[in-house]
Each structure stands twice: as C-alpha cells, then as structure tokens.
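This document starts with one chain, in the form predicted alone, laid out as structure tokens.
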Amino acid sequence: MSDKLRAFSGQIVAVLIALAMGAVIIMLIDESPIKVFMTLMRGAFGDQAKIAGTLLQTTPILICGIAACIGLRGGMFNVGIEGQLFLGGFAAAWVGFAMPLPAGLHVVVAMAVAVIAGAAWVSIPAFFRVRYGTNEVVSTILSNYVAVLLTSYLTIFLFKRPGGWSETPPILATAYLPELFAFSRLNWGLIIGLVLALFVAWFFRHTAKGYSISMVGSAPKFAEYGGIDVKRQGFLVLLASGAVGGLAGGIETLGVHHRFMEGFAPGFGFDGLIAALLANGSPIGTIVTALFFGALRNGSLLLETDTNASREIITVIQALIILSVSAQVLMKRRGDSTAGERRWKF
C-alpha cells in the first residue's frame, strides 16, 4: 500500500471512529443516531436551497483550509488563520464603504487589501519564528485573540454605523462579489476557492519552488544542505498562508455580509485548519473535507427543530475528529525514525 493511500485510509478510519463516538453521545441524550445523521443529511442536501447553503458554508472553510495547507507543506503550523480572516474581512469592508471606485475594480481592490491585511498580520509571528525561533503555533494562536478584539474595537468605536448592531456601514454595491444564484447568497467566492485549490495543488506538484517548499517542510536539514534558505522560505510560506486567510475574510465580507460585524465568521479559520489536517495537507483533498464540514454546519440548522439533539453536537463531533486525527499522527510519529529531524510532514 502506498504512503498516500495509507494516509487516506487512516484519515477515513479516524472520521469513522469520531462518528461512532458521536453516535454513542447522541444515544446518551436519548436520541437516535440514525435520525440525527439523516436529519443532518437532509439539512445539508435536501433541496437546491440547502445545497447552496452547504456550499456557502463550505467556501470560507475551503479557502482557510488552503491557507493551512500552504503553511503545513512548508513546515509551518499557522493556527492564526481565524485572526487573519477577521483582519482581511475588516480591511475589505473598509475599502468597500470608504473608497468609492468603479464596479469591478472596487471588488479587486478590496480583495487585494484583504490579502495584504492577512499577510501583514501573520508577518509578526513569522518574523519572530525565523529571527528568534519562537513556536509559530503559540504566537499565531495568541494573535487570533488580538485580531478579534482589535476588529471589534475598530467596529464599535471608530466605524460603527449609526444605530443598529455593532457593525460597520454597508459596503457600496460596486464592491459586491457577484452571487451565483438568485435564491442564495452563494457567490463567486466558491469558484475562487476551487481555482485556488487547483492552483496550489499544481504549484506544489509541478514547480521547482513548490518542491523546495515541500522539501523544507518534510526534511529541513536536507533542504538546508541543498542550499535552500530555510528561514526565508518559512517566512514567505507564513506570509502566503496569512494572505490566503485574509482573502477568505474579504470574500465573506464582499460576498455574504456586505459589511463587517462582530463575530461575522466564527470558527471558519479553525474549521479550515481541521479540514486541511484531515486532508493530510492536500489542497484537492481539502475540497472534500471542507464540503464535509460545510455540510455539518448547514445540516445542523435542522437538528434543534426535528430532533432532541442540540446543534452543539456538531462541535462535539468536530472535536472528536481532531482527537482521532491527532492520535493517528502521534502513533505514526512514534513509528517514524525520521520524525525527530523535521517539524511536520504533509
């Protein structure tokens, strides 16, 4: 069995174990697991509106997952995608309501600023990672809280629209990301995410630069002996990962909410990271895993009306998936004689 097939089968087993444990928890609350899972399926794929809703939930998870894949391939664990998403979303909203521009150009400029904001935000932990060797997992996790609170402060105290909720003024119509269907908010962000996934997969598989990034992630000592500037490569990988995270926030603002508000995209960054881990760092595989988590999110809307289960059971299932995948990774590292020579391998 090839390494890729073995890894794929291992991830499938991890998900099945998590679902089985979730079924036990559902039975403990005196509900039928089959009924709950069928309700999830109906809520996610019951009709065209529900399918569009699932794809709408999938879009930010997919783009955040691609951001995580870029970091993982380069040996960097960017856990700050949630914060980069918030900064990117706020930056896009600011361009959307404060900078009148022609239609078409307005969307491009707003998304470009979102990308720059995400990259700029991750540049701080990236600098400390390459300059002082600090662990990017810790620094990027901490940066999430700062990003969420910073955008909340800017929204409430500097850019809050008169009256109403804690949100900025709506963006101008010229900055709207076009919708795909009249009956749903599903927009061109999905197409952007799919194209980005295909491009990143092609980049890592068929370019010299992509190969060198993967080599740094899987065998940093070997890459350094081969003449690759490992520190510079790591810095650029984190910047690219943060830029894609910022893009995810920009798409949410321009295509879904048309403004920035507190908690406008809760948990998408973390779901994207889980999706990337479950796909073993594969951008193509992340399309499938992001769809899985998008279906869980959208399908859970029916749970509290059609069953005795709470929507929070989805959070429990996601946590169980994380535990199962983490256990699998740890067991694999224990049996890998080269595990001590590298940080991550995807």
Contents of the next structure:
Amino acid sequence: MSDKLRAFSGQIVAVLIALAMGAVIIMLIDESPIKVFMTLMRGAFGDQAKIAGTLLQTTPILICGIAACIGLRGGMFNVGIEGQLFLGGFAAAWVGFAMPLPAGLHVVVAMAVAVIAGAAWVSIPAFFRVRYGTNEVVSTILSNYVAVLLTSYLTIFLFKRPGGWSETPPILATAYLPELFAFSRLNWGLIIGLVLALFVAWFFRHTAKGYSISMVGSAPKFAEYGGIDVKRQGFLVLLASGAVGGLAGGIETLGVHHRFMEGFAPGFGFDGLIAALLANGSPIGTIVTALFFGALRNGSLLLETDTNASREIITVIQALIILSVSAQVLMKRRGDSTAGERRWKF
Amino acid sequence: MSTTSPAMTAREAGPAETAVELIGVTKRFGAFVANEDVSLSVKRGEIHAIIGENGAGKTTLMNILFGLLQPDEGKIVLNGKETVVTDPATAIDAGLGMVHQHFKLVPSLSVADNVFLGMEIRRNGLIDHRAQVEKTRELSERFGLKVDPEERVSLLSVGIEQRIEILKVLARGARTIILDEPTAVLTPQESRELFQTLRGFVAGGMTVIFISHHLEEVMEVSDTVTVLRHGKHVATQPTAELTKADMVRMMVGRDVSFDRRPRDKTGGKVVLEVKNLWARDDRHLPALRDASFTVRSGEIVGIAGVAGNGQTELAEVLSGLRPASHGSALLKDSDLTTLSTSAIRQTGLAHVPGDRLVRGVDGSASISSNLLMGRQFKAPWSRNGVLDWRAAANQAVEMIKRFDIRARGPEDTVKRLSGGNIQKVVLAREFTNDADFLLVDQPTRGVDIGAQESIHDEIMRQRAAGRAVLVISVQLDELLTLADRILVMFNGRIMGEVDGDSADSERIGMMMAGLQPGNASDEVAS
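Next block: the form predicted in complex with its partner chain, after the form predicted alone:
To see the whole picture, the full complex is given below, headed by that same chain.
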C-alpha cells in the first residue's frame, strides 16, 4: 500500500514540477502564469456548458487511456492507439451511413465494427511482435501514419460527401449515440468509458485471466515458468488494447461528429497514452488523469481569446509532465540509464 | 618467510605488525544496523577468513574497509596509521586491493589491457601495449599466476578470469588483498590452485582477507577466522583451534547438521526417464550432449558440475523453457520435449528454478500473489475464472507458518524478503503442488546456513513422500548431504555416476574438471 502511495505522490510532484516549468515558459512570452492558469480553469469548469465540454473532451482520452492501460498491464506498449482510433472512427461511420439498420441495433453494430476494426489494425504489429519479436513500440507508431492516411484516402476518394468538405456522408440518426443533456453534445460515450474503466480494473485484479496477464506484464519470465503462454497472452493483450482504441474512435464518430472527417480526433490516442502512463497503468487512475487532460484541452479554447498565450501551451505542459515523471525515476536510480525506459513497462 | 622475495621489496617502511585494524565500526542503513561496533585486526602475513551467514555484515564491512561505504562510527587503521578511507582510491594508495565476487572484465580486450584498464601505460599519449604485455607477464611470473597476457578475455575460463582480477589488484600495488567469495565459481581443483597462490602471497609478506561461506575451504587455507553474526563480531581465533562445528555454531548461534541425511533404501518405479537428450544454448552451440538417466520415486538424484556445463539447459529443457534438439524425456509416458510449460506442469512437474529472482517470483508482487501462480484457474483460489483473494491470503498465511517464511504477512512484497525467505516462498508453492517429479535447481544458492538446513529437511520430506527429486547444485557438499545418486556433468555430458553413500569429493571433483576417474593423469580436456 505504501508503495502505491509513494508512486501516487511522485506523480503529483511530477505534475507540479511540470506546471511550474510551464509557468516559466509562460513568463518568457510576457504573460502572467496566474492569468493563464485561471483562464484554463475558467475555460474548463466555468459553467455548466464548459464542464460538459470538458467531459466531452475527456471521453476519448479516457477510452484511449484504458486501451493503453490494457497494453501496459500486459507488458505491451501500444503506441498505435491513435491509428486504431482513426480506423474505428471510420468503420463506425461507414456502418452508420452505408448500412441501414433498426434503431438501437444500428448503433450497437456500428460500435462492434469499430471494435473489430481497431483489433484488426493492431493485429498486424501484434503478429510481428509475437512471431518475430519485432518491437511493438516501433511498429505501432508507424502503423499510426498508415491508419491516418488510409482513412483520409477512403474518405476523400471513395466515400466523399458531395460538396467541399473532406468528410463522409453523415450517419443515419439510428446510429447516433444518445446525448446525455440538451445543452451539450456530451453523450453516452462517457458512461461507456467509466464502466469500461471499472470493468478493466476489476478484470485485472479479480479474474484468473487478468492475473495471468498482469504477471506476463510485470514478470514475463516468471509467467512463462509458471505455465502461462506468454506469446499468446501478449497477442491477445495487444488485440484487446487495439479493440478499445477502435471503440474510442467509434464513440467519437457516433456520439460527437456523426460522420468521419479527415483529422477528426487529433491526438486523442496520444493523450490517452500519456494519461495512462501518468496513472501508472491503473484504469481508475486514468479516469482522473484523463479528466485533467480533458480540462486542459477544453480550457485552452479560451486561452487565445483571453490571453496572449497560444493554446499549444498545453501540449508543452503535457510534454513537461512526461519529462518530469521520467526524470524522477532516473534520479531515483542514478546510474541506471535504462531505468526510465523500463519505467513504462509495468 | 623469505626476505629475498621480490614482493618484499615493495613500499612499506615500518614493520607494522597489523596490516588492517578496524576499531568499533558501526554502519546503519536507516533503522537497520549492518555492522555494530565491530573491532577486528588482521596481522601482516596471514590469511584471515571472515565468515558469517548472509546478511551478517561481511560484505558491508569489507566495503567500508575499501572505501565504498563510510562508517557511521569507528576508525580504520592501515599499516599502523589511522586512515579515513574516503574512497577506493585512498584504499588502493594504502596498499589495499579488492577482488569482487562478480568479475569486472572487458571480454573483448586482451588480458594485459584489462590488467591496466584505467591506468594504462602511455607513450607519446598512446597506449603502449607492448609495455603492458611485458609488465603483465612480469607480474604473472612473479606471483605464479599463469596467464597469457595477449589472449582475449572472452576466450578464457572463469578460473583464469579470476587470476586476471587478482593481477589487476597486484598491478595497482596491493599488499593486502580482499577476496569476496572467491571460490564460488571454481572447481575444487581450481580452488586448490587459488589457495596455493594465496599461500604464496602471504609467504611473500602480503596479507589476504578472504570472505567465504565454505567452511571446508576456510579450514584448509586460513590462519585466522573471524565470525560475524547479525552485524556483530562474535570471535576471532586461530583456525587450528576450531572445528567446522564450532564455526557453524558461532555463525548461526546454534548447532546445525550438515551430515549426510539418514535414509531408507530407495527403489520406487521410474518417474522420469531421459534418453539421449541434446540441447543448444542461447548462442546455438550444443550445451547438453547426449544425456541419459532416470529418476525413481522416493529418490533424490543430484547433478553436480561447475556452473555452465549444461545444467541450466538440462533444467530448461525438462521444464519446457528450452527446446531439445534431440532425444526425449519421458515423465509418466509423456515426452516433456514435445509439451508446453503449462502442459508439463499438468503432467506433474514442480520446478524450483536456479535464477529465482527472475524465474521463481514476481518480486514486485505480494506473497499471496506469488503463491497463486499456477493455481489461478483452480478451486478454491478461483471459481468460474474469478479469483478469491481471501483464499489466496489464507493459503499464504498457512504456507508462511509451515515453511517458516519470515515476513510481515501475506501481503508483504516478495522483493523485501531475504534470499532464503524468497526461496522458501518458491519452495512453498512448488512443493505443495502434488507433482510427482520435483526439479530443484540450486536449492540453497545465496541462502544462509540456518535456512539451508530447513530447505534440506523439506527436500528430504518430499523424498519420503515418494516424489522423484532431481537436485542440480554447484555446491558439492549439498549433494553429498542429500543425493542417493550423483551424476557429474562436464561440458554438456554426464561424465559418470557416483553412489551417494560412498561418494568422495575428490573423485567427483575430477569428473567436474572433465577427467575420467581411473586415468587421472590425463590433461584437462577443455
């Protein structure tokens, strides 16, 4: 327990250090950090609509974060969530506009196809990882570019809506993920994300399969010795992670945009990964960190109107968080140059 | 002592009687006291053994002496002069040298380059290889440490590597040499050569401090013995006045028996039958060659050999962690070489792995969680795929009691435990599996003497319960204590079999070095 507490307080310190460094950078551009942070707060939680907006941004980060958690717990670093999100988003849109189905069933089928698309997309790097030992970090990163460009190609050349925009036709209303409130596009995706986080946490802690996968992640040689098929588990873990990544894209399409468009969800996959890392691979913790990043994103919309700071400052802060979490580990184990790298393998 | 020895012409001026004196040294790590008020004096020209259980503070004390750690209290007197040893450089200047347990050599460099690493002989700013080779040859001849200075280290055996480590220390002008468990990696014959070298050193007026677990060696080579227990100094006495039993009693604080365990006649049915088994190592070179043997129920078969002669590969093939390249291993009619690790476990294997920290446990997980491995799909620990952590914790509480695991409770993290207690966690899990065949690799490596005894007791209980037990160990005395039959491995082959009741270490030692007993005059086949 005290181990967990120590790790937790470490993460908090890392965030504070990153915010402090962010403040210095804001001062360098002659702006008041206090004003910027207050604006961020106001933009994120200022009124009902803004809170709903924050939660709307939180949803895809949370689900992508859960996807990353699944990978991290099983010892697989899925950096391809962004790509799985794009493919899932496109697949859901395609079912939404091209396959008329009764209400209720339509949205479920669309989400299921998004899940399958995400899993299918990661199965390529997963296969190479298990069969030939190809480092999954590299292959999943590279698969992102292919995914983004592939969905662009499909959108622009095969399924383009008539008119000027690079987007698919709108999905049928039967495939809409219902909204939660009248005043916001906030939808059932958030609930799905929260339930999924709780389920994944329960799965890893309380099921025999979850135990086996966690052991593969934390002590692969021990798991192998104990009779767990490490390669098979690794493959399944990547597949599950990719499936949840695809789900994130499906929810974004069915709940928010109601169509697929080029660059429809920039960076959610990476933000989710960072949220999961900051939460030490804990799905419950990821709820908190995803909310934090969602608030930064939503709050930043006000930055450019109310201050001289660019909204890119939040990207800087995120990067600083990653740096300070890694630096903390390196300082604890000075002289061990690979500690920072292993830090992310849970 | 010969005054004409070239070693004597080195630096000291005053004939201080004691080479090293520690007075009231105390070292704390937080609340833990590693050394408490330890006083010790080592006379010039003696071989001084320091013995004690793991965690008794031997290595801490030597690290303080060598400047790697700073004492919280106490003084160090070197050659009659009080010295504050701030770092190893100070220690080296004062004529100390330390040979660590794990060698720190660069495999791709030559012997001479390794000896002078960090203090290269230069000419015109470049390394003068020829001078280094000459100097190394000179040192090697002067101290009787035979090496070829131009050979690459990667091509040499462990015994030779140790000589290079000693030469490194000598090249830095050491007059007092500290050796941390020097014989752990050597054959009995190599150990004997090392002891001869050490005797040569002290005959030349040098001083040797020697940390060891092996009491027989301590009896054989040392002049004086210091015993540490729980960080405290227990006694310093001339070796001649002590018996092995005295030393054990002082180390452990009670009597411990390492005599051969009494046993009934063996002779159950064959449980494991290994036939013409071959396997390759990680570099794809044959590491296990044509091994054939059987293990019967109610029998302990020991595998003796210097580490790295195919024992690891044998254990890995039998547990499914490494493919066999040829041959079979039948366990109750199933060929283990064709099965996955989980299928082998279901067939009836329990496995205590040699590298327990990597294979045997997840150090970051709790004792409960570690004991769950392999049972996560079985009742009562899980129902319909859902774990019952309370059952897991109950099991852990029971095992902690039964196997005397010293821990704060079932949720204690395994990496916090001492080596012996981690090994007991592994044994607790594996020995309660109801498997017919137990593969026990290095049961007591890094485990202190008190725990060794209880682990041996447990293995004997498994034998009495009718299990077939294969014990692989690099510690010959362990096999002499436990095994009904001992197979000796060398270079991947089983050199021969010795009956446990009539085994003598001399004969086994020759086989460990690759000699067939009977034609002992043969050169070592290497």
